[in-house]
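Below you'll find only one chain, the form predicted alone, shown as structure tokens.
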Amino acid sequence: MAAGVPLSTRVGDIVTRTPVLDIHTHLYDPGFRSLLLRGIDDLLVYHYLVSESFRQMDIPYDRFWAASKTEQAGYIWDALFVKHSPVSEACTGVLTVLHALGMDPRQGDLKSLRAWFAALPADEHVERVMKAANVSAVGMTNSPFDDEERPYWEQSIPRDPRFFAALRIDPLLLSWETAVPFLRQRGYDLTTDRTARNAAEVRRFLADWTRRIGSRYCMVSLPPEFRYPADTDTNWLLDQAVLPHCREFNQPFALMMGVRRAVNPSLRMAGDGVGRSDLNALRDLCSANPENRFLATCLSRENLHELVVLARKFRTLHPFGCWWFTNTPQLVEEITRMRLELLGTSFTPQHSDARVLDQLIYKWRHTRAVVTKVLTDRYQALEAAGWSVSDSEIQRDVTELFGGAFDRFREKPLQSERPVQSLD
């Protein structure tokens, strides 16, 4: 970089041009056809916007859900973009996407926007979005329990190698009584009893699907009530099947903690809420399972400081992302700043959590702006302390934050973290 270029410009240029590995989304590659959500209607009928729009419109829930997706999108557009200024982060994100793709929402109507997206083949759409977002790879969320998704894995479909799999097992861990009949129908000889044979069958199921989809990690979303240790089916499955499976396949186990499902069932997916988790459970998981690695993120802001402190104590714990209700610029900045100040670059500041392909654009453009600001402040503090920061150091740090730290953590060989016994 030329002499005299402001530090903020140097940081911003490097952050902008560095590709990101998005470690967790709800996207699918084009081979999954209709499961890959994309375009203006899917952007608008996103659960963030659904819940927000009901604060501005008087349409009965039943009438909204009975409408077509096109009609639902029209209701939301009218409520949030026509009758009110789209100042929320989710609304601004839609505008960021349209602007980045060369459209002016003020000059066109939904019909013209739909026509533009409809003319774009899925493969070309993926290329445009990943280029605009500067994303090199995308982590999917893949559930063998999903009746729409599972058939794609059970047949040979063309795959885009930039989309990698992560094995999601919420029904197994949180609905054991229901999961057992499902697994029995698919050839796994199980009962609901907590026996060694049943644990072995669960491990066989996990191994079969890990190999089938080529997953890079295993994951679950947990309610605030989760406790560990505890005399529950969830804990028995963790101890006897899931964590041994992760050790065998040298994979992290990802915990997304603090979602309270169906606070308002009338909103469907948009009706989930947040609760404060007991992170003693995460502490005890790390302590009792030192040969396992854990990825973790929390939905409650109140949990996030404790999560960072735990990560300072357990190098087998990797905080990641600003999830859902914490994915606003103000909180992303606060959380990223706190993590940098306590952990250096040994964490992953963000994942997009995108459900619609086009959201990759806004979620990463908005994240890059925050990362630029926070890194610039930290480097200014270094320079005030007498440490001149080079561009190569900035590049190294940004690469770590945008996927490098995750890859190193994920690929680290398993080793015992048990304390060394005294020889006395």
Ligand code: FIX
Contents of the next structure:
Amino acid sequence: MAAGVPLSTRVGDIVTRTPVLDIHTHLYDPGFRSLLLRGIDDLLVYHYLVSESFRQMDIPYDRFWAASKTEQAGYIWDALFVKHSPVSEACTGVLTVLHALGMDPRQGDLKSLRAWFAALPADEHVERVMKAANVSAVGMTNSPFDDEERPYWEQSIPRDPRFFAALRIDPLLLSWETAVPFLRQRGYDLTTDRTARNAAEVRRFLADWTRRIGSRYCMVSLPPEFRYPADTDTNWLLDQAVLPHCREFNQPFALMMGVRRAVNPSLRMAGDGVGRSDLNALRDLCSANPENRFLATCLSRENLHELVVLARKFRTLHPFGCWWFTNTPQLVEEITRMRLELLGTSFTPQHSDARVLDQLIYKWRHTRAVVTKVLTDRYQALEAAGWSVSDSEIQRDVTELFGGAFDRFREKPLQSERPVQSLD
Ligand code: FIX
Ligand code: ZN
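We have the form predicted alone; now please give the form predicted together with the ligand.
Complete assembly follows, chain above in first position.
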């Protein structure tokens, strides 16, 4: 880059140009057809907007849920974009998407926006969005327990290699009593007893699905009440099945900690909340299982400092993302700054958690703006200390943050991390 170009411009250009590997979304490869959500109505009925809209409308929950998707989108548009200014992060995101795709919602109405999206075939839509978001790969969330998704895996569908699988196992770890009949129906011979034989059947199930979907890591979301070690089915399953499985397949286990499900069930998927987790559980998981690698994110802002400190103690722990309620510009800035200041570039600052294809655009544009700001500040601090960074060093760092560090962590060969015995 030419001499005299401001640091923020050099960083901004590199951050904008560097493709990102999005490690966790709820998107599907287009081969999964209607499971891949896209377009204006799906953008508007996103659960983040559902919960915001109920604060601005009087309509009873039942009436809202009985309405069609188009009608629900209309209610939300009216409440959040017409009757009030769309200043929240999730609302602004919808506008960032429309603007990036060349639409001006002030000029048309919902009908014309719908017509624009309806004319776009899925494959072309995917190309446009991935280009506009500059995303090179998308991590899916794949649950064998999901009745809509499972049939796609049971036949062989054409796959888009940019969408990679991650095995999601919440029902197995969090509702063992109901997971057992599900597994039994599918040919796994087990009972709810905590026996070695049952653990072996769970491992067979995990291995079958890891191979079937080509999963890159295994994942669970956990309530604030999660403890480890503890005398629970969850702990037994972790120790006897899930962690041995991850070691066998040399894959990380991802924990999303601190979600309190169904705080208000009337809001359905929008009704989940947050609770502070006990990160001693994560500390003990890392120290009792030195041959496992853990990816972790926390939903509670209060846990995120502790997570960074833990990552300084365990190189087998990789913090990722600013999840859900922490994915607002102010919190992304705070969290990313803290991680850079305490971990350097050895973490993954963001995942999009997109549920609607088009959201890749806003989630990554908004993140890139914050990463540019925070990285520029850190490089300025280096300059003040007499160390000026070159463009190729900036490029190296951004590549690390946008998927490089994750890939190296994920692929790290299994090695013993058992504490070294003191020689004296
Ligand atoms: O558990 C998860 O993976 C969460 O991300 C979801 O449950 C949540 O609904 C979501 O979409 C958050 O962004
Ligand atoms: Zn998610």
